[in-house]
Each structure stands twice: as structure tokens, then as C-alpha cells.
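Next comes just one chain, in C-alpha cells: the form predicted alone.
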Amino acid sequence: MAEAGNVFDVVILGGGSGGYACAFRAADLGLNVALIEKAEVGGTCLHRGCIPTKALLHAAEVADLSRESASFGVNTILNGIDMPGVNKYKDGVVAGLYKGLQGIVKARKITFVAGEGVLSAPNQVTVNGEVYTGRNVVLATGSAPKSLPGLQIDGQRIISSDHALKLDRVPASVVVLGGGVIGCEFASVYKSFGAEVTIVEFLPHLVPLEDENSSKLLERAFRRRGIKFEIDNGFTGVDYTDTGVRVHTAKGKDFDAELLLVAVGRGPVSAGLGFEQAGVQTDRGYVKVNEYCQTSVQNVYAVGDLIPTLQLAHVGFAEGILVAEHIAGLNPRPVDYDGVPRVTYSNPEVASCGLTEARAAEKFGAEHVKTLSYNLAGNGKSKILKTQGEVKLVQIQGVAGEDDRVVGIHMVGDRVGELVAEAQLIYNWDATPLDVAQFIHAHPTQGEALGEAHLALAGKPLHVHD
């Protein structure tokens, strides 16, 4: 029997994005919450993912601007990359946000339990020998970097993204295994810092989950930057050499480098935590849930990277809030995962919301899909920033029961990640090109590119010509 003091309305196992968002919202709704975390509140995103990698990417942007400043009429000299200094800056950003999160936990009177918890019964989590009982239990144990069969990450020459965030030097050369979001972001950082970079990707394009046009634009930009990539080619093995590693591929090409960064995705952390024993159904390690993130066990929920949805911190936030409100009986609306904004923070950035052209054609029929691409060459602010790219719109037309709405927005270029907020409003509010065309966008801004693209798609082009 659990002691009376260890009984809560909600017990949350995992203090990452999904877990702490659920805790904060549940506490706001007057529920008594225990948040259990084996490391630090904030999880992967704050300590080993989103925040530190974006700090590195900003440092990389500063390096690029310093190197290229003469093109703006400003004479500077890039003397090199001080990795201890970069890491100090990165760690300072993380520490400030971590302190803020700790303050919120305390302010909302959430019981924080430090330790590695196990689901010891459908309504109980055991931590350090002590039992915490929840009228509702939320599983939020997150994910960890994956590898491939036979590929041993040693943390020295063959590293994961976790190791990459702690490097005290800039390697001379890197092979990045995996051309998804994580791989492209680190490839971008390393190239900006002065390393020779080669990406090896099994699928036919970089960032393969994005619209194919966005992938091709990123590939073109990477070629201009001197980032090499080998696509549609699988990894077969790696050997140690006197100076680093030699990576072998299915097409017989070998690549030598100082380091091999394994960026083939992240897998759920679920093994050995008692989930199956408590009756929670899983599939390939992921916890199976319904649209309200409920598992196969009554009053047990799961959120974040532990479930097979988009592995994004803001998705975890949304799922955590959804669960808290569902527990509180507020009847929340399930997450529309197509409506989630997605950003790859490389140089250039890739941002999107909604359906790719291929998915729209599959869902509505190719004959009902119309696209328009607006080149950033016509956007004044993009010219000022010396960035290249496009805004691509995917619209459906003539579908019974549907407005001729925009179902996909896909953007490539510096800083386009900041435009995705408007893009998600366009998609999630079922806007048509005419709906957006009536809004006036400030000049000169990159946001104008979204406005101009919709003007053109509505048949009212301004700075666009055939």
C-alpha cells in the first residue's frame, strides 16, 4: 500500500517536453501532480537536443557572417572557432532555461521526484524503492539516439548527437550517417566551423520527409556550401584507420574522416520500465495510444517521443497539454499532426506545415492539386540577407465538400523557420489563397513571400512573372 502522501491525481514518468507540459497544465487545472525524472527537468530537448543544437547553429551563423562579411562591406577576420567558448555560450543558454523550468515546477507546487522510475503496476510508479500512486499515470520517458545493427557507437571516433554536443574541438572531417533533420543540422554546423563534411543517406533525398522540392533546394544549397552528400546509398560498415574511420557503403564507395556521426534517428526509451508487465501495449518499443494519447490500460497515457508521432518538442508540449485536459474532463481536441509546423535549422532552413505535394495527390487525387512556387529572389528582405530559396504552396481545387484551400506550405531559405507560425495558421484555419491575399504584409520582410505567393495563387500576382 502506498502511503497517503504518495497518492496523486497524476503521476508523470519523465520530465521532458511532454512530461513537464502535462505537469504544468494539470497543476493549472487544480490537479495534484508528481513529476518523476531520472536526470533534469527539460529532458532531451533542453539538455541534449533542440536548445543546445540551435545554440551551435547560431554560433555557426555568426562564423559564416564573419567569414562572408566583406560581401556586405564590413571587413572582419575569422580567427577560428573557440569550441570551449562556443560550449560555454551553449551551456549558458541551457542553464538559464533550466533554472526557469525549475522555478515553474516549484511555483506550481508540483512534487518533483529525482530518480529512475519503473511502472510497477498500472497505477503505480516505483522510484528508489518508494511507490507513487496515481489516479492517472502518464508515461513520458522519451527517446535516445539509435544506431544500426553491428554499428557500435564508441563515443570517440563513432559518435551520436549526444557526444557531438560535448565535443571540445572542431574535427577536420566528419561523415554524417543520416540525412534527416539531425544529420543535416550537424552537417551545417560542422561545415560552418570549418570541417569537411560528407552525408551518407539511404533514401533518395536529404530531409526525406519534406516535400521533394524542398529536399532538392536544400541539396542545391549544400552543394554551393561545399557539403558533400551521398544519397540513395546504404551504410555497410566502418573500420578504424590511423587518422579516424573509413565508412563503407552499399555502392562500393568509401569515405574517410576523423569522425563518424551516427544520425539515423531516435528510438523510444521503453525497455525494462515495466510497461508490458503492466499491460501497456507496445509496437517496436513505441507505446500504442489512441487520439487522446490513452494506452491500452485504463487511466494510463503516453506522450512525446515514446509514442509513434512526430518527434518534436512542440508535439510533446501539445500532447502533454491534451492529456492533462483530458484527465480534467475538458474534452480537448486531438492533435492534427499534419498541422504541426516542422523546421530543419540548417543553413538554409527548411520549414513546412501541412501536406507535401505527393501526399496531397495521394489523398485528394493529382487532378485536384495545384502548386505555386515563389522564388525568394523577388523578396527584398531575402535579397538583403543574401539568401536563396522558395515558398511553395500546395492547394486543392474542385474536391467535393472541400474549399479550394491551401493544404501545404513548404519553405527553404535563411530564417524561414520564423515564417512557419503564419504557415500553420493558414493550414489549420483552412485558408484559401484569397483569404490570405487580402492581408497586408509589412515591407520589406520575408513574411511578404508568403503573402506574395498567395496573391499569385489567387490570380493577383504582384512581384511575380512567368
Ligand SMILES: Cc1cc2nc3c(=O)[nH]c(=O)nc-3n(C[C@H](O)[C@H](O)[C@H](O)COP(=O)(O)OP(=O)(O)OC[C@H]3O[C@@H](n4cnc5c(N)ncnc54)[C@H](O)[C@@H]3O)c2cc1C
Given for the second form:
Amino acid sequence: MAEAGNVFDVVILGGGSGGYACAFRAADLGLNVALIEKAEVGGTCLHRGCIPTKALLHAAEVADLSRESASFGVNTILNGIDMPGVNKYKDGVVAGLYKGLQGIVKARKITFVAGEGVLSAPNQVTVNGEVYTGRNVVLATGSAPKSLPGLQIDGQRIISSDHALKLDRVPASVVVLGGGVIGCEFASVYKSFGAEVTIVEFLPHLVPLEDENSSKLLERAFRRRGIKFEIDNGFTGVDYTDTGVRVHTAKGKDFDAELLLVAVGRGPVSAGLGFEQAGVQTDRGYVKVNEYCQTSVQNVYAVGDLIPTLQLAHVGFAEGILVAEHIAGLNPRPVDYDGVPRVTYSNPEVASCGLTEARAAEKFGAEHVKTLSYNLAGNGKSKILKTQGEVKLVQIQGVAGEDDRVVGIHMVGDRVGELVAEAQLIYNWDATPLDVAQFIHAHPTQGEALGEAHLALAGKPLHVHD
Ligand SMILES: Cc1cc2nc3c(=O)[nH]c(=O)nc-3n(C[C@H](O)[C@H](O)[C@H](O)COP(=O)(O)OP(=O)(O)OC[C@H]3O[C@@H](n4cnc5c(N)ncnc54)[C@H](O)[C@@H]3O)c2cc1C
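If the structure you just shared is the form predicted alone, then what does the corresponding form predicted in complex with the ligand look like?
Time for the whole complex; same chain goes first.
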């Protein structure tokens, strides 16, 4: 029987990005909230995802800069990568943010329940025999690394991103299985740290969800960096060798390496948690929801990697906030998933918001789609940084009932991840090229490349060659 003290307005199962964002917003709105977490608040993003990988990528950038410093007239010698030192730096960043997050949980007077929860009834979560009743329940149990049939991740020579973040050495060589965001980020780190890297990707391009032009630019840059990749070729098996692993592929090519990093995606954490028994419908493990993240059961919501939307921390934040506001009766707007900014933080970075050219053509008809690519070679700050890449705009023209707005922004180059903030304003505020052309961009910044691209698309090119 539920005790009176264990009844809450909102009971949240899982304290990752989606769960804690929901808890914070709900608490702000005056609701009393229980947040149930079996490990650490912050979830994958803080402890095994966004933050530690970006710390590794920053250390990788420092290594690259040291290696290339003479080209800037600064003489340094890269003496090697002290992996315990890198890990100390990375873990320090995570620990600081973790402490901050725990402080916020306390400050917002959220009841934090440590332990593994199961949905024991549509409005109840049981943790260590204790029942927590929610007028609303939010499922936010996240995701875990996936593998392929017959491919056993042993944590030693065949590893997932979770293991990769704990490596105490730089491997001599790595095969990265999967050329999506996580695979490309780790490939980039390992190459900067001095490993031989080969990516094996089943689809015809790296970062296959991005605009094809971005994929091609990243592939060109990786080729220049000596990162090998085998695209359009599937994994068929792996054997252990004396020194590591031998990876076999459908096209008959084998790749030897010290380690195989499996980065073929992540699957929802929903098995054995009582969801189906409580009437919550799932599809291949993902909880099915409507645009307000409501499940098939009244007053039960689901957010984050557990539902089949983009697996990104900021999507989890947005969905968590949406749910809290919906529960509080605020009538929030559903998330426009096309308007979510996406960044791959490799060297170079890939960033985008809105539709790819292919999707825009599908949606509006190819005859209504115009594109413009602005080469970073014409951008002073990019030249100073010695980075190459492009800003590509996708605009629609002459669509009935629509302004001739920019529906896609795709960027490749060092630091373009920071430009995605402006890109998402352009997309989400339905801006036309002329709207953006009015804005002055500081010189010399990489942001100017966005401004110049819009000037050119508006018929007022500045630093552009014919
Ligand atoms: C290597 C890597 C790099 C990434 N980089 C980025 C990035 O740069 N930017 C970005 O936006 N996204 C990134 N992501 C994705 C991001 O981490 C996820 O989208 C995000 O963490 C999803 O949040 P979530 O709340 O849905 O799930 P999670 O963060 O997975 O949180 C779920 C929580 O639920 C808890 N839990 C599960 N089951 C139970 C249970 N039964 N009882 C109690 N608690 C339970 C878990 O312990 C966990 O803390 C990355 C992911 C990885 C793996």
C-alpha cells in the first residue's frame, strides 16, 4: 500500500537529461517531485556522453595544436599523451558539474530516491520495495550502447563508448564500427592522440544523417588527417588475434587493430521495467508517445532517449520541460524536431539545423529548393585558425503560403558548433536571407560566414568570388 508521504504530483523514473530537466521545471512550477535514479543524477550525458567526450576532444585539440604549433611560428614539442592526466582533467570537469547538479536537486526541494525503480502500476513506481505514487509519472530511463548480432562487447578488446571513456592508455590502432556522431568523435580523438584509426560504416557516408555535402567535407578532412574509413561496407565478424582483433567486412576486406570500438547506436532502456504490463505501449523497446510526450496510459509520459526522437541531451531537456509544463497546465508548444541544433564535435566540426537539401526537396519539391555554399576560405577568422569548410544554406522559393525562408543550415569547420546557436534562430524564426542580411556580424569572426552566406543568397554578396 502506498503511504501518504510517498504521493507526489510527479514521479520521474530516471535522472538523466530528460528526467532531471522535467524535475527542475516541475519543481519551479510548484509541483512536488520525486526523482528516482539508480546511478547518478546527470545520466549518460554528464557521466558517459556529452561532457566527458567533449573534454577528450578538447584535449585532442590541444594535442593537435601542439603538434602543428610551428606552422603558427610557435615552437613546442608534443612529448606524448598522458592518458591518466587526460582522464583526471575529464573527470574533474564531470565531477564539478555533478556537484552543481546535485546542489540544484536539493535547492529545488526535489525528493531524490536512490535505487532502481520499476513501474509497478500505471501511477506507481516501486524502488527497493517502497512504492512512490504519482498523479503523473514520467519515464526517462534513457538508452544504452547497442551491438550487432553475434558481436559480443567484452570491455577489453571489443569496447563500447562507456569503456572507451575509461581507457588508461592510447591504443596503437582502433577500428571504429559505425561512422555516426559518436564513432566520428572517437575516431577524431584517437587520431589526434596518435592512434591509427579506421572507421567501418555500413551506409554510403560518414555522419549519414547530415546533408550529403557535410558528409563529403568531413570525409575529405578526415582523409587529409589520415583517418581511414571504409564506407558502404558492412561488418560481418571479428576474430581475436595475438595483438588485438581482426574485423571482417561484407566486401571481403579485413582490418586489424588493437581495439574494436563498437559505435553502432544506442537502444532504449525499457526491458523488464514493467512498462508493457502497466499498459504503456512500446515499439522495439521505444515508448510510443504523442507530440506532448504522453504515452498510451493517461498521466504517464516518456521523454529522452527512451522515445524514438533524436537522441540528444538538449532534446531530452526540451521534452522534460515540455512535459512539466503540460502537467502544470501551461499549454506548451510541442518540440519541432527539425529545428533542433545538431553538432558532431570532431575535428573539423559538423553542425546543422533544419532540413537537408534532400529532405527539403522531398518536402517542398526540388524545383522550389535553392542552395548556396559559402567557402570558409573567404572567412578571415577561419583562415587565421587554418580551418577549411563551408556554410551551406538551403532555401525554399515560390512555395504557396510560405515565405522564401531558409529551411536548412549546414556547416563544417573548426568551431562551427558554436555557430549553430545563430543557425537555429534563423531556422526557428523562419528567417529569409534578406532578414539575416540586415544583421551585422562582427569582423573577424566565423559568424561572419553565416552573414556572408545570407548576403550572397539575398543577392548582395560581399567577399565572394564568382
Ligand atoms: C559517447 C556519447 C556522446 C554523446 N554526446 C552528446 C553530445 O555531445 N550532445 C548531446 O546532446 N548528446 C550527446 N549524447 C547523447 C546524450 O547523452 C543522451 O541523448 C542523453 O543523455 C539522453 O538523456 P536521457 O535522460 O533520455 O537518458 P540518460 O542520460 O541515459 O539517463 C537515464 C537515467 O535513467 C537511469 N535509469 C535507467 N533505468 C532506471 C531504473 N529502472 N531506475 C532508476 N533509474 C534508472 C540511468 O541510470 C540514467 O541515469 C552522447 C551520448 C553518448 C553515449
